[in-house]
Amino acid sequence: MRVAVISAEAVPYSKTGGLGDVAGALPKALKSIGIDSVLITPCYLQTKGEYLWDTAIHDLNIDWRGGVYRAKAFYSEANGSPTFLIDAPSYFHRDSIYGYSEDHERFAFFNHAAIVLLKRIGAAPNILHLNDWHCGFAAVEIAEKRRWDPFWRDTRTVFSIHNMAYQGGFSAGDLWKFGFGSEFARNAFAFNGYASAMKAGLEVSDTLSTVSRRYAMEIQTVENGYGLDWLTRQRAHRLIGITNGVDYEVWNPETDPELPEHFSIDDLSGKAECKRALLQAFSLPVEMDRPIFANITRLTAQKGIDLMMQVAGEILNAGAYVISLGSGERRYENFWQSLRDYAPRQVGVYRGYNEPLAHLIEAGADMFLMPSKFEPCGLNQMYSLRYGTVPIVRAVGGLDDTVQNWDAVSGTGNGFKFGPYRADRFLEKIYEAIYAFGDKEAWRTIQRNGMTQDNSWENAARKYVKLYEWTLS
């Protein structure tokens, strides 16, 4: 089976959230299970040189808006498995990697160059797999071009949605200057009036899948669907929900370089030294008795922020530390900065991102704090459970797939999670886990049935190939 993985962003050569990390996760787990995959992203500014070993293709010519755009390839393997770079200056080499207001054009091209690219390179893929709004592009010109060209004719595309939130809208009338002129393809787009990507995506595609199962049936409700949820109901038939996997080559409290110490579930003594470094990084007294409630996080609304400034006081009348890592929305940042000179000897504050701390975080806190109003996965509470650090969720999507509710009279549950998103329900959580803290011999139960928990990308791996069956067949 032969596997084209396309995506706008894919770690290690770029990365704005998600879908960045399971883009460049995937093709490497394909590949270790012996599927033959390739990945095609963009080269953009921001790719480091290092990962680009070779100009593969110097002349790819791209057909595009009645002329042609010299493009060309790099090839490398930074990331565990075979990836083209898409290189074309004026789309790609900006500050940012999205917010122009032709973003809709920029992958509308990277979609056409790729299916260019992929006829240059060798026997045409038996799975296009597509992910969010950026590559609703190519589902449809693949869906065209199996009736007329025999290349793509066994081709079958499944159709990830990693946000259902973000839609990639534009004007209708731009489809002709992407070589979307037939009737097929105005209908696929169509929307409300303008033109989605998503939407295209989601009908024409062959199979869908998104990065949970329980938000496979959220994107079907009115809340979660985002005016498209009469379109995943239709085709709810073709959808399944594949949790996300980590990559425990990265995320490995046995071997991970960031960490002062080293630990495993066997052994949990170096998670102590963690836990005192990352005091000490905080210049907060190193008092080991005290429970750790951290968050590495945007920002935002959707990350449930307003939840957590109601709690706060809580967690530190309760005598707690809390530290924050991230940065976002200037009213979020004010308060968080603001708890730190409140309390300054139980509050560290990190505005940014600086990933050798988000490990030494995970390996160094006692509690992680996720209640998101909605998160189509999450990774925090995967790398959490993985440190021995007990996450703290709303069931909501991949959270309410990942976390299982401590029961202490079975033994049961990896952590603790509420339903509603109130303020009283989340505290009543945190008061849980404060409680269980306190109880060595339960607290050890919860971190070792979270530390045996298989969320590796091997695992979803084999999920994806069932499901590339299934769309085979």
Contents of the next structure:
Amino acid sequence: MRVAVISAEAVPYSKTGGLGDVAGALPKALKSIGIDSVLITPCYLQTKGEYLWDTAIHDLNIDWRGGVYRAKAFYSEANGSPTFLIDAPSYFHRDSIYGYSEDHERFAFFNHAAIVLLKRIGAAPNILHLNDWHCGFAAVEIAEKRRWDPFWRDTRTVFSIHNMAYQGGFSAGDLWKFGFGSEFARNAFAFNGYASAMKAGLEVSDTLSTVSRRYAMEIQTVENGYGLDWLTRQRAHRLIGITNGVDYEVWNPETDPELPEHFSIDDLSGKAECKRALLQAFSLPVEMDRPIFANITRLTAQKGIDLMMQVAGEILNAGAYVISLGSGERRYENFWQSLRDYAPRQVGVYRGYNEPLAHLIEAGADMFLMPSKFEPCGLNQMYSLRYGTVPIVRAVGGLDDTVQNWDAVSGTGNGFKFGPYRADRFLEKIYEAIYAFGDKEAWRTIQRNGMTQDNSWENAARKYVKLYEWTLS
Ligand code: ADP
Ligand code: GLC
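With the form predicted alone done, generate the form predicted in complex with adenosine-5'-diphosphate (ADP) in the same format.
Then the entire complex follows, led off by the chain already shown.
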């Protein structure tokens, strides 16, 4: 079986969030279980030149918007599996990866270029695995092409939803520019008077998946369907949830090159050294008995920052440290900054994106806060589990699938979990965690329960192979 994974971002070439982690790791995991896979992703200004091989460059003349766009495709195996990077400077050599008014055009082009490239390589994939709204365009193009182009006749599409809240909406008048003038295409994109790339992907792909079992149900509800719940319900028989994995070659406290000392389930002494280094990195006084609560995230409403604002004062009153790494909406950045100004000996804040620091925080913190409003999967809670950092999460999406609430009587559970989106419920769990932290033996059990949980990509990749087989049948 040949699989082509298409994604707007993929580690190590580009990353703004979990999609990058997933799209980088899945092809490698597929390869390790014997699936012939190729990844196609854009070559951004942010993509490091060292990853791009200067051999095997394809020059691509792409028919686009009534003319020809001369693009290139670089080849790389920097993520451990064959990858082509579409180089189209006017679209992708920009200061940031997303956030432009013509993002829909940039990714429509990327999708078309990926399809041109696959044909140029000469072997049609059996499965075209598309990710999020950025790839809705390819779903439509393939659905149309396989009616008349024998090359694509046996290709089937799998569309994975990583976040229903981002749907790639644009003016329907633009559809003609990108070659989507047919009635079939226009209907596929049509959504409330404009065009939606997410809706098109959901409607015409052969099968659908999303990144946790619980989120697969949640997107069928009005609350989490963002106007498309009717469509996910309509196609529920073709939709499954597969919880993301963790790339344990990158996130492993026994080998992580970003850590001052390594540690494992049997010997956690190195974790104490990481905690010391973390406090020092933020110029905080080193008091090892005080717990560190940490958070690493895009600062958006999705991540429950509003709840954190409600409980931060109480965490500080309890004598704990709070560390935040993230950037995003101004109001949330301001909140963290002013919290730090208010308690500079207890609060550490880094505004921005910093991969090495993310590793040190996962290793050095005691608890990880993730009170998300919604969370399709979430990766940080799984990194936390492996690093002996106890997650405190809201029971939604992948957080619910991967974190089990601690039960002191049975000694089961790997974290703390609350239900309603309410500050008092969140705070209750924070206090429970502080209490358990004081009981060294209990804490060790919670950590052990988390560190032994297997969230490897190999498990997830096998489920994707089943999905591909199902799609082909
Ligand atoms: P989402 O994709 O919704 O942002 P995930 O939990 O799936 O959430 O993935 C987020 C990924 O991005 C994780 O790998 C996390 O470590 C990383 N990340 C988020 N913000 C930062 C940051 N400021 N610096 C470094 N890594 C970050
Ligand atoms: C999205 C979701 C996140 C998920 C990631 C990877 O960005 O917000 O929950 O882990 O995609 O699937």
